[in-house]
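Just one chain follows, in the form predicted alone, and it is written as structure tokens.
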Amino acid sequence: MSRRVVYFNGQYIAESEARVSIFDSALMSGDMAFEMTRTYCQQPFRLKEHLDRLYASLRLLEIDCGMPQAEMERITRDLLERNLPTEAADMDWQIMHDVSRGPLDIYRTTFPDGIRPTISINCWPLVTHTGGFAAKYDSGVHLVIPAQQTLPGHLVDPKAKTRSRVHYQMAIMQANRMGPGRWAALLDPDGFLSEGPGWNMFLVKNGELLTPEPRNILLGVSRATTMELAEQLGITVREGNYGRYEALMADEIFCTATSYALVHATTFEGQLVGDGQPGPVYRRLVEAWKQLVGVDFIAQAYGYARRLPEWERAQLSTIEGSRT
């Protein structure tokens, strides 16, 4: 079995032994806040900002996890250190935090020691995430608008990162029916671009960076990083209401997310974005990202792609060996 360990409700245990109760509020109603952070050079990137958002989400959900944020950060760093020796020294990691209010009270007799929030933190090698993604840095992604819209903030505030995300899954399925591998660019109820399922979007027009205003979107850490880098490069950044028209008129479109940082869009609604290649503003931002994090994450992803088949075989072999 994998030698990776996770933090689960006060203990460090083997990854394969972590279990969430079938009566947990996360399973019953998606009542769970979460965060996904990644490392660069084995160091968590903007962990504080991710944990700030996690605790803001918990406040909105009215979940007291019983752990100060500083302690959550200490445990996270300790967990990463425990897992680093299980992989090659050049492996970067995904760090996932999941926090729910715990099992529902009506099932309390099943828990004689009492009900408490469920807190789990895990570390997973990024070889599967960015290795499987690598080719998109060259090919770009194809954006389409699905029927599913973003949930408006007056129903469920999208600034909280929760596991109640069935609308994302609906959008992904609808986009896939529009063409294999299509990415869903959601509109808000007013018909303006909002976000994708787990990523933010940017348009470029006449050298300026345009992005949906922070109304019906998750305020992505990678989104904020990209805006900061743009301002440092002297690129004007505008937040506003942009729709299908503005996207079709854009010189460039790209998406941002924690795992891959940023990737350009080749088409929008079946039409080429610019000449279909990475544009000059996007290329400048990619280089600024590489300088900031100290890693050529695109080259790293291609390296992981080459190693991924053997890595997966080794994982499966270890699991099979533990069964004999």
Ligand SMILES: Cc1ncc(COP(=O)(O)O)c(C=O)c1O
Given for the second form:
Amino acid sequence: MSRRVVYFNGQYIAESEARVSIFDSALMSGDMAFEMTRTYCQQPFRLKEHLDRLYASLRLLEIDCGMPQAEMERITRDLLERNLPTEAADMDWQIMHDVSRGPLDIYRTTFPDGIRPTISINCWPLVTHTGGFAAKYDSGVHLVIPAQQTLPGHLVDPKAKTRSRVHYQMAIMQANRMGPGRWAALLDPDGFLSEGPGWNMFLVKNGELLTPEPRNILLGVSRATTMELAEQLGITVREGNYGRYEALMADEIFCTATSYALVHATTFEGQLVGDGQPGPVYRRLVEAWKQLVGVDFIAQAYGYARRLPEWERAQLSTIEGSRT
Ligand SMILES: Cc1ncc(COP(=O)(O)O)c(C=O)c1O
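In place of the form predicted alone, the structure of the form predicted together with the named molecule is requested.
Time for the whole complex; same chain goes first.
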């Protein structure tokens, strides 16, 4: 058993003990809002922005979780403090919030204490996430356009971060069929670039940053951070409707997301982006990101990659040990 603890419906319990009911609305309908925050130097990065988005998602889903945002923040920080000692001091963390409407009312007899929203928060060492990702900072990623499109905002608003993600899963599988490890860049039903299944997208053309307007996308915290940094660096940012054509003509393309911050695209639809190497605008932004967060997160990811096999062995042997 790992020594990590999670917050689950009012209690701190062992990670392995946390169970969401099979009658939960999250499982029945994907009816759950969530957030993924990460730490840099063991401090949550932009936690307020992530929790603002969580509460916005809950409002859209009409879920009253019964916990004020300030309390959610207090518990989040407390939970992280409880988990930090389980890893080395240079370990950064993922913090995951999951909030659902709770079990469906029809099953209420199974819950004699009453039905209430399910709230869970967990902390997981980033060694698996960015360790597994590290090589992509050099190789870049290969973007393709899958048949699956983004859900348009007038049907299901992608600004809410929910567990209703089958369309993203379809996009991932379709992209993989187009080539192993390809990343899906989804178009919206109007034929404009929107986002990937877990990331936002930027094009660079003539030194300017172009990014899909905030219509059919999740408003990524890393997207906002990148736009702020660009502004500080004097790089013009334009939000607009960009299609396959603009991406094929772009000098650079990169993706942003919480766990890895940003990564460049080597190809788009099978064609080299620029010379296939990280471009000058991307490189300036990477440096600005490192300054902002106070960590060379690329070197950190490579460090985690080296430690990952041993880390996984140790986790497994702890589980084996607790079974005997
Ligand atoms: C669909 C989608 N778009 C974009 C993002 C990037 O958002 P952030 O930068 O806040 O991680 C995510 C993150 O999970 C996502 O799921």
